[in-house]
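Just one chain follows, in the form predicted alone, and it is written as structure tokens.
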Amino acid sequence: MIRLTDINKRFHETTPNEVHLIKGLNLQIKKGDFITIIGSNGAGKTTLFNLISGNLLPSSGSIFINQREVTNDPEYKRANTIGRIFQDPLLGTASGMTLEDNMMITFKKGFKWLSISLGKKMREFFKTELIRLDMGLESRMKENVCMLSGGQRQALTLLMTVLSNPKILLLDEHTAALDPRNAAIVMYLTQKFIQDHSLTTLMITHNMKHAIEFGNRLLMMDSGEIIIDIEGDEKKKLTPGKLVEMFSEIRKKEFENDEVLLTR
């Protein structure tokens, strides 16, 4: 589904401030993979997502999605294939628009070839989908999204993203800004939607327990490189302590990131 070959990303190239953030990265992702990604701040996790989504273009190397080269394709050309959810719940919805209008705009993005309008039939469809969230939002479809809590907005963003019919889902710390209860709800919904829609998913997280518990494969990044790549039974046997130990053995230094270590 996704193949990155010898990807490098440099910022401020040919200047004294040049930064080589992604370094010769190679990665192959199979259809249906649910990959969790962990690493210290500045490890290159979000830059990796920006390269996959087309928000950034690589300095060198090749990117293929579904066996088609997209290396130089801008973000809008990949948008029908890729859905992305950010840490900030405010980024995924239009605050000044109603809940049903938000859903309509996103739905049209996924099915541009359909001639559809926001009528009775579509409202019933959205209502049925909102019931899946179990948050009572099906009775608030005419309210502006700004009236919703952060957890409700992130759950709505997740549902809207899925309804846009992507093949790939990029989750960029999408529960980090939520309280524990809402984070648990959104993670439950995330796993359910991924399974129901057979989505190929990459999830950045600072939560080591989540990185181990969810998905079939785990990557750890450091200084723009993938230093750990574990899947299957080997992943199931991992513990947060073992991950930290593996990092220290590979990098010959201590893992220093309080935000990650506090979630062990």
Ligand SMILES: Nc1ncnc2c1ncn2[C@@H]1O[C@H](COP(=O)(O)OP(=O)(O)OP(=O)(O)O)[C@@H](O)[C@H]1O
The other form holds:
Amino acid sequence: MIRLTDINKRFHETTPNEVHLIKGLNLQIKKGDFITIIGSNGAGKTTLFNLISGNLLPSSGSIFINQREVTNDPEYKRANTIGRIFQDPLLGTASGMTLEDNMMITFKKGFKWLSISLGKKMREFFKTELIRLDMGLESRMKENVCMLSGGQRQALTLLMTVLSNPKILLLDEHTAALDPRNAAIVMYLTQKFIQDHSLTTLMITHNMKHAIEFGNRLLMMDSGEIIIDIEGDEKKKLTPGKLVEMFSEIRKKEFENDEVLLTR
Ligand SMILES: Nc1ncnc2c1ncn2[C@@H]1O[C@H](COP(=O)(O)OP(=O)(O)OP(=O)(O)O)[C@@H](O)[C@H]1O
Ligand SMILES: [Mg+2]
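Given the form predicted alone above, I would also like to look at the protein as it appears in the form predicted in complex with this ligand.
Time for the whole complex; same chain goes first.
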């Protein structure tokens, strides 16, 4: 589904400030994989997402999505395949627009070939979808999105992203700004949507327990490299303590990410 071969990313190339961030990274992701990613601060996790989504182009190496080379394709050419959600609940939806208008815009993005407008049928469809969130949002479709709480807004962003019909979901600490209760609700919905829509998913999280509990494969990144790659039964047996221990054994130093360590 996604193949990254020998990816290098340098910033400020050919200047004295050159930084070699992603270093010879190789990664193959199968259709339907749900991969969780943890790592130290500045490890290159978000940069990896920027490279997959086309927000950044690699300095060298190649990227294939669905067997098609996209290495130098700009972001907009990959946007139909990829849905991306960020940490900030304000980023995924337009504050000054109603829930139904927000939903209509993303829905149209995924079904460009259909000539549709916001009529009775679409409203019914959106209502049915909102009921799935179980947050009472189905009776608030004409309210502006700025009236929603962070958790409600992130759940709506998740639903809208799924309705835009992507094949790949990139989640960048999408529950980090939420309180534990809302984070749990959004994670429950995430899992459900991934299963219902057979999405191939990469989820960066600073929550070690989430990284172990969810998904079928876990990656740990450090200094632009994947240093731990564990799947299946072996993943299920992991504990946060074991992960930190493995990091220290491999890198001969302490793991540095306070947010991650706090979730042990
Ligand atoms: N466009 C850019 N230009 C220059 N440097 C960049 C750019 N994007 C990222 N970096 C640098 O690359 C490093 C890794 O950034 P990245 O955001 O990928 O880390 P991360 O693993 O997501 O970290 P965090 O856990 O803090 O979110 C950082 O030092 C950052 O400053
Ligand atoms: Mg990041």
